[in-house]
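Let's start with one chain on its own, the form predicted alone, as structure tokens.
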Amino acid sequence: MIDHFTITVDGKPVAAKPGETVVRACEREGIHIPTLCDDKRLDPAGACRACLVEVDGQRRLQPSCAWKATPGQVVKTHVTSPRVQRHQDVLVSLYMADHKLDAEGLPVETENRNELRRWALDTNPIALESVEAPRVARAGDTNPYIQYNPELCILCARCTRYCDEIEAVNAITLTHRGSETTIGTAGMRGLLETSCELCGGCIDTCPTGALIEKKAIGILPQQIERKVRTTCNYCGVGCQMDLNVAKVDGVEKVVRVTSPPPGETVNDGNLCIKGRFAYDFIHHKDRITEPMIRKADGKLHAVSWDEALKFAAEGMKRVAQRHGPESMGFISSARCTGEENFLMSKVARAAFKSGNVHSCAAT
């Protein structure tokens, strides 16, 4: 059975797989399709039509983004076909007559960017007038994370199909019929009254930012300075996530969470409510960022990391010697990773003897 063959993509050789998509090949081979609603993560929806190419033998563009690549199969794309071409750009001007537009009459840009603006650049809109669509987001929605802004939505649907293919929560859908379609939810609740967790895994699909992080409002992506890949402290998994940080008042803070591309990571892309937004500790003023020890003034002092293990080991070990090794007890924590929670075991039965050792996640 062949695990690849070859496909022609603006006449050019493209190794794709049995099953592969003709968008995911391209990818691979750093050729750029437009899309809008395509994510890694989700079923193939071809919603958007920015992904349109030209195929021999169909009559019809398809899109690339659900047209399973074949071999000998050749494509165009909008780089050497003029069809494909002139349908992007009034698909663009399509857009972006039903867009909130800037002063310079693009895709505004937004705290979560905006890939319609990205490719309107890339384009040549034809100026259409403006459509008012009687779209509406959810009136007195309080929960503290996520906003809607139903004036940037282009309805493709990412955002509803990740709460459920991934998630699998169902707390949004599009709702609504014709130009009054938006994004909403049973009886437009807040999402606080619906089965949504919160893990903004819409605002990480959404390409157009109408959807939001309520924490990070003002805060627009060519302000990040740099991101930092670390590994989420809340539990034992080892979700990666990409710290954001940018200066505010003049000091670098970190000012969101994102996750690494799909594919990347043990996470694939996806995060919690925790790993996404509790991230307002790094900057508490009661954060305790340095060792400290007890000394015979009563008060504690800061001291070097080394000096500190040194202090906890002395006094783990006059413990041990004074009453027993089983007198001692070691507990370990849900948050730590299974090896961090191995190497609790082995102190505990290795080192001091001790059988006496637990860990939170059982109880």
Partner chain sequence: MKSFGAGVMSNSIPEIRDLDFMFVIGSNTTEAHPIIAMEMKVARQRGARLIVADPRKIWLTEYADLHLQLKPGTDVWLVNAMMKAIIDEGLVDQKFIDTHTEGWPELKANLAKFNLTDAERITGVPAAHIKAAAVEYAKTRKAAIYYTLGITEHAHGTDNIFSLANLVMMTGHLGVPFGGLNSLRGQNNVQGATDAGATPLYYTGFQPAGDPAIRAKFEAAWKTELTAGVGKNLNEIMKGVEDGSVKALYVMGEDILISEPNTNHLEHGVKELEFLIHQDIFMNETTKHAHVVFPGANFAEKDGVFTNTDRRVQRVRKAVNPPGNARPDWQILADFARAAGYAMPHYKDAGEIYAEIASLAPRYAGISHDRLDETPMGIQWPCPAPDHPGTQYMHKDGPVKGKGTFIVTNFRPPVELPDKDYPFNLATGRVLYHYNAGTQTRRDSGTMAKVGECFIEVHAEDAKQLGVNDGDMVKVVSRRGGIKAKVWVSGRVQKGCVWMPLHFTEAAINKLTIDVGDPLAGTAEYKVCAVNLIPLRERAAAQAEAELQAVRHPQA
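Let's compare: the form predicted alone is above, so bring in the form predicted in complex with the partner chain.
Lone chain follows.
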């Protein structure tokens, strides 16, 4: 079985694997083909028509997201094909006629991202009359995390396919007919009353910001100072996530958590409700902010680090001297880092000569 062959894209040789689609092969070579309904985690839908290319021997333009590469195939994208360019100009205009536009007539910026806006900037859209589709959102959906903005939806069905193929709960679906088609649930109930697990994968995959996180409404991408790639602190899967940091009242805070791109990390860009949304604890008002010691009045009092450390060291040493290292216990934490667990074992063994060190790892 051959494991690689070559196709030609815009006159250049591109390596492809058997069974691979044209868009995946191009992506690896850094050739940009616009897509809206494509997500490499999902089966190709070929629905949005943004990725159409000319394929030698084919009368019609073909969707590169679903079209399999074959040895020797000759493909032309918008870079070399005027026909594809014309197609894109018209298609982007049709999408824009049914989309919220800003003062400059471009698809609006959204909290998530808007690939339609980016595409409009790369093409030459024709101004068409707005159609104002009667698409509706679910009235009275009180779920606290996921917001659906029907005026930004292009019905690419990435969210519903994600909900079916990856999360496999089928909470949302394309519903209604014709121009009223929208993203709905059974009986148009709120997400809390459906099988939805609030994983937020629909927000992650949505290309136009029609789905956004309620907790982060109003925070546009340009307000994010940096995204910090880290490991989730909940279960043992080790999902990678990006902490989005922005200034809130002059203080840097984690204002949102987003997925890394699919294919890069162990979680393939997926997160669950806890990883994606349960980050309010980070800056919670109940956080302990000062070292404290219990004084003669039986109450805890905030003190300086020096005082707290001295008090703690003396207290532990007193017990060690009186009762020996066997009377000490050092409980480390599976919530803390490897380095911290290492140091706890070193504190127990080296500083207090005690082997009584364990983490909640046992349970």
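Please read these numbers as outputs of a predicted model, since none were measured by experiment. Positions refer to the first chain, counted from 1.
Review point. Any idea which of Gly263, Ala103, Gly187, Arg287 is the hinge when one rigid bit rotates relative to the other between these two forms?
Key: So the residue at the hinge between these two forms must be Arg287.
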